[in-house]
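One chain comes next, on its own, written as structure tokens: the form predicted alone.
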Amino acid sequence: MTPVAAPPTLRLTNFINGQWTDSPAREWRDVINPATGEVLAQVPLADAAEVNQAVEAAAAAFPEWRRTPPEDRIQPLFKLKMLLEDHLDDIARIITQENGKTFTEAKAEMRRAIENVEVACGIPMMMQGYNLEDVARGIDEMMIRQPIGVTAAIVPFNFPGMIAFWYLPYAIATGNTFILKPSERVPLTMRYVYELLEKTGLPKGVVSLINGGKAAVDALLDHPKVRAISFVGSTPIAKYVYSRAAANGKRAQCQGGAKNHVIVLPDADMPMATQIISDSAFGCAGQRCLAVSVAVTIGEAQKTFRDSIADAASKLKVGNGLDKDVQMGPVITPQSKERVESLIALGEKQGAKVLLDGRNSKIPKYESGNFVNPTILDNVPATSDLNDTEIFGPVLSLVHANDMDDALAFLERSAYGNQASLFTSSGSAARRFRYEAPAGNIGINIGVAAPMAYFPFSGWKNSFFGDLHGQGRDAIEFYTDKKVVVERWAKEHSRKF
């Protein structure tokens, strides 16, 4: 019998000047399904020369695109929304295959992506300036917004479909051209999305896709024709991107890491709080920047919440996100699994009690997957390194505070400020928390305080570097320059009107 040859591995291409182009990259990486260990594709790590091709194409397309009326610029976005709706299940399936989250989570992610496209379709109103007659006698003044040029975004692995849409629709709707560098761990989702973008009628060069690693990032940061950089990732890399972009005279918005806290008061609806906090801590395997990672209990909530969250977490079904009834998938790589498990061990060594241990997980039929089951660490000491470490896995730490003052002081000591939540039935406690909590995204009886697309995705302290955030009005400000015009017209004495 003649052996059947294995199918060739898909080798990904870049999208430059409206065409899919083979990469001459010398280095390629495998794209691996984190649940099965299967190689899905190979992705090129583009060099500076390929990045330059994309930038030059974007720069060449910019003059005509910026002169396109806003009403015409949003027409491809209307088409894109419908294409994303029509292919929602296909995109979600790709997200699950390359990222590991459940199919339901992947679909929810894309709903948020579509929401940003819908909001960006309002650019003809959102981009408007303002004016005032007679700022002095016979002199009028106006402020107008103009696109800035070539823009770029560097996005992470944990939301392969959504995060690019914090930026892409706003950038092109305001008249800029846009280059995306997806994570080399999960490039397949944006490949599919860009295939849909091809069908929208966008002119060549308006959107580009470059696959790569650090060399591609540095080339975007250093290229003189790239005016603005958006980034989401860890805090150390966010600092690096922000500082290098600023040194090169670019505007930048860089979302960093997080250590999100939730305070649980004794008067909270405990069944509701348990379910919502469990979903936040363990959804997407804890690999999201708004995941609750520390629960601060006050008073008798220490015991009631501890017992209820341990019970809920222990019942979560872990496995391949495409399988029926699975509630949590794997972490992204074997290295991530090893890191998360080593941090659990560190917490235990430094005095925490392992209430629920998710290490050494083995999922039947998926023994090659990167699975860490839900883990709960109780009574994490104030001196533990875990209090300042973003674990980025399905691990929830429990600490106890005597009162609201102690709990807020604990939050204040954190280097991060992405999200903070409170569970209570007290309006006065909720108002105090909203007023004093040191974080940019606040939840009241909400476990994942993810802003809708018409609000900015905020973040404070070491969770964000920049002035203007992604989404909504902040996106309009970020992608446009303000121009102030002061006008006076001399009277034409030779004419009578």
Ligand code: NAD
Contents of the next structure:
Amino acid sequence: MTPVAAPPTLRLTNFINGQWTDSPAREWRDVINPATGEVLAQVPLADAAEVNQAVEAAAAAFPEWRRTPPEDRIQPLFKLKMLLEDHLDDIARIITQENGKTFTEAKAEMRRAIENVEVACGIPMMMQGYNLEDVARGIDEMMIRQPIGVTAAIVPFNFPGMIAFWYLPYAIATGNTFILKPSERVPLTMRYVYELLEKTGLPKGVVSLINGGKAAVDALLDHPKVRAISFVGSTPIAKYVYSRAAANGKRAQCQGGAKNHVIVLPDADMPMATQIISDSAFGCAGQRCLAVSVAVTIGEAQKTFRDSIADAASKLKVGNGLDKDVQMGPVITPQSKERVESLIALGEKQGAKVLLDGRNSKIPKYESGNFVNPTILDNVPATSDLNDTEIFGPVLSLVHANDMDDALAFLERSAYGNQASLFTSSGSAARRFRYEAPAGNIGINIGVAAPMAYFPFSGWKNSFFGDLHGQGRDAIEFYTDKKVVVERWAKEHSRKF
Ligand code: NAD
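And the form predicted in complex with nicotinamide-adenine-dinucleotide, for comparison with the form predicted alone?
Next comes the full complex, this chain leading.
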């Protein structure tokens, strides 16, 4: 029998000037399914010359695109919304294959993506400026918003579909051109999305896609024609991108890592709190910047919550996110699994009790997957390094506080400030928490306080570098320059006509 040749591995291309373009990159990476270990594709790591081509094409497309009326600029977004709806399952399947999260989680992230497209369709209203007649006798003043030029976003692996949409729809609807650099670990989702974008009738050069790693990011940061950079990823890289963008005179918004706390008061509805906190801590295998990773219990909640969360977490079904009934998928790479397991060991060494141990997980049929089962560390000491380490895996730490003062002081000491939540049935405790908790996103009886597309999204402290957030009205501010015009027209002149 003639041996059947293995199918050639899919080699990804970049989308530059409206064309899928073979990359001359010398470096390539395998894209690997984290549940099966299967190689899905090879992704090029673009160099500065290739990034330059994308920026020049985006710069060339800008003058005509900015002159296109806002009403016409949003028409491709209406088409995109329909295409995303029609292909939701296909996109979600790709997300699960390259990222590992469950199919349901993948669909949910695309719903959030679509919401941003819908909100950006309101640009003809949202982009308006304001004016005032007679700021002095016969003199009028107006503020108009203008697009800024070529913009770029650099995004992480954990939401291959959603995060690009915090930026792309607003950038182009306001009249800018836009370049996306997805995570080299999960480039397939955006490849598919850009194939849909191609069908929307956007002029060439308005949106581009460059695959790559550090060299591509540095080239975007240094290119004089890139005016604005949006970044989402880990704190050290966010800080680096923010500094280098600022040194090059660019506008920048850089979201970093997180260590999110939830305070559980004894008066909380314990079954509801348990369900929601379990979803928050272990959903997406804990690889969410809004995942709860430390639960601070007060009073008798120490025992009631500890028992109920351990029970709930132990029942979660772990496996390939495409398989029926699976509730939690793998972490992204074998290195990530190793790191998460070593941090569990560190917590144990520094005095925490491993209440539920997810190390050495073996999932039948998926021996090559990067699985870590839900893990709970009880009584993590205040001195433990884990208190300031983003684990980014399915690990929940439990700590106990005497009262709200203690608990809030614990949150205050954290280097991060992405999200903080409270579970209670007391309105005054909730108000105090909302008022004092040191984080950019607050949840009251909510586990993942992800703002809707029409609200701004960003953390505080080391979770965010910049001032204008993603989404909503902040996105309009970020993607436009404000121009103020003061006008006087002499009466004599107007009388001539
Ligand atoms: P990462 O920082 O490793 O990578 C993010 C992006 O930066 C990728 O596109 C990557 O190619 C690029 N990059 C990596 N190293 C670089 C370097 N040395 N120089 C320039 N660019 C570089 O992050 P990740 O592992 O992909 O994502 C997980 C992290 O993202 C977590 O820390 C998580 O908390 C954070 N995150 C934050 C938010 C938020 O809104 N605050 C949202 C999602 C994820």
